[in-house]
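Shown here is one chain on its own, the form predicted alone, set out as structure tokens.
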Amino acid sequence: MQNTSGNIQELAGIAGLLVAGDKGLLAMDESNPTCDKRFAALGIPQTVEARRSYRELIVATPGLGESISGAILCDETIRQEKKDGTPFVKALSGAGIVPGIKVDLGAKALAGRPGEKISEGLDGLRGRLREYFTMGARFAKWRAVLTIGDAIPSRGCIEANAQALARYAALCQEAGLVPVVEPEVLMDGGHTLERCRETTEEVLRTVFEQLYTQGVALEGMLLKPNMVVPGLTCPVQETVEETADATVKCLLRAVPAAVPGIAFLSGGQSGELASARLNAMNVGFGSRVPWALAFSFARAIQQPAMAIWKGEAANVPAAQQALYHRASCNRAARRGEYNASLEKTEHRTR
């Protein structure tokens, strides 16, 4: 094992803090092109200042730390400041939110594997992690993307992405950062719930085999997987309870008990559906699984706020209230107390 026991203890403490109680992670690490695309759809200028203003709206939301334990930033955002000159990292820490950083450089076409992708960014990663640590980041995220289709994902794609995730995780722990390992089996397509379950289990088994091979301390990491759900265009869409049942049973077969927490990605689900599915998992299994069942949502928390904001300073308070509301709904889902009535009464910011 490459980590010292003291380092592992520190990493385990941070990992535990990120999934403690009823909180979860906020992913605000969209790449600039992705953020600009969402801005364009709402008529918001696609500029550095617009992105900075939007992220200040998030960071400065009153009471956000009640529901959010950590925030994942991108390279641009971790270097930015509020209008008053306060670095975002300092503002988050002051609100009791641990700053994190996305470090993969995006999914690119995998050579010789049509329709499949590999995430890049390992070259020079050791130096980047060292810099992010000095800037105040205490955890990092790397996303791998796997598509379900005819004869895919292939073993070659699964193994290549699992190895990259494991090498990234080992480098993170060496640098004193908790790795958030994100192997995302995409919702796109017409595959069934059962096909998603089989694929997700194979991917997770392979990822943990590689994490073990690379000497990653499981107690000092978090897993950020997809929920097991049918493809978006599948004619059969199972109930919230059925997807929750399939998801947790899949995880029980593939995720070691040493992992402190599972923080689900939303993957394009609506905010309400993501909350309802997380709630069903905690109601049905919360007290019977070895890891915390938490969240690490992006659009499922952010989208309503962005749509209200529209780039206008006058809309900031209403947008922040929407953000606070969605974060609070997911906090309730962690406790198994989320229901549709919460959507009818907006949580007020404090």
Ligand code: 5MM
Given for the second form:
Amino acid sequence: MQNTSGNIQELAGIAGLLVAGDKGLLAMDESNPTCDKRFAALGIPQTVEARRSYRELIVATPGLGESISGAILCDETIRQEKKDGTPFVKALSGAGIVPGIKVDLGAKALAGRPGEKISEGLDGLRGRLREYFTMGARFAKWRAVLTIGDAIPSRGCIEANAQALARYAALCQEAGLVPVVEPEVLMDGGHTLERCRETTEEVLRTVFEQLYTQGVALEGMLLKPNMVVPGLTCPVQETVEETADATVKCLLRAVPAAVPGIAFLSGGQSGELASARLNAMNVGFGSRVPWALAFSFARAIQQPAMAIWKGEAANVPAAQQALYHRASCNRAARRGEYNASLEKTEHRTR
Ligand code: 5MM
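Cool, the form predicted alone is there; where's the form predicted in complex with the ligand?
First the chain shown before, then all remaining chains and molecules of the complex.
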């Protein structure tokens, strides 16, 4: 372990807490453009106040802490408060949910590599992390985006993103924040499950090589990868069990055992499918893998709630019910106890 910050035990404690038992992370860190795009599709006004109200709905959902260990916020949200003046960070901590923060500044076009992206945000990151720690964040997240296409992702794109992820992770650990390392191989396209598997393995191997080179303590971080699935428009769509099998076997080849947990992104899968695939992984491999198999979903937890809310105060309780339900389904998936019948017996908030 090369990290010299002397706080590795503390980081390992937080990382362990985030994936303990049957809980997982809630990603509520959509950038303003992404959040606005989702609001626009549902006819919700795209304003600071609408985004604040929606995030208050989430943070104030009764019983959310039963399934959610940590919530990832964005820069706008971490500075906001509930209507009664309670800072979101305080409300989350009060509900037993560890506040986290997304710190990349977005995926931008990678020079000289048409169709490929590099996530930016390393300049000034040390200062931003210091501020977020003071505000109460105890973990952070950085997402790299890899696209599958003709001759992409290139080695240049994979290596550039892996190095940025590793430099971000090292800075987080120095600041006392657990880095959640998110290399996302996108589901967009007609590629096969096998192409996703080989790309994901190459990306993960490169990321862990860079994490080692930059002296990141694996015990004090979490990995947030894509599941290994066929492209959205691939004519062959493998079964839930086949994707679970491919995902875990890929991870076993590329992710060191010292990493305490794997918290998957949902990547545009439906809530039900994401829960079913996570469940199948825990049923088939949960007791045989070295890391916790958890979740860090955004759309697969939030989408039904946002659609019910529609920006109307009167819809808040029903939307919170939907959010609580999806979070509870994923909690069941962590235990390997999720099945389709749970979708009919709505989980009720307290
Ligand atoms: C892949 O996106 C992450 C997980 O969300 P899904 O479960 O919906 O795939 C998510 O944390 C994402 O990184 C944030 O929403 C931020 O995205 P943008 O692109 O708005 O910064």
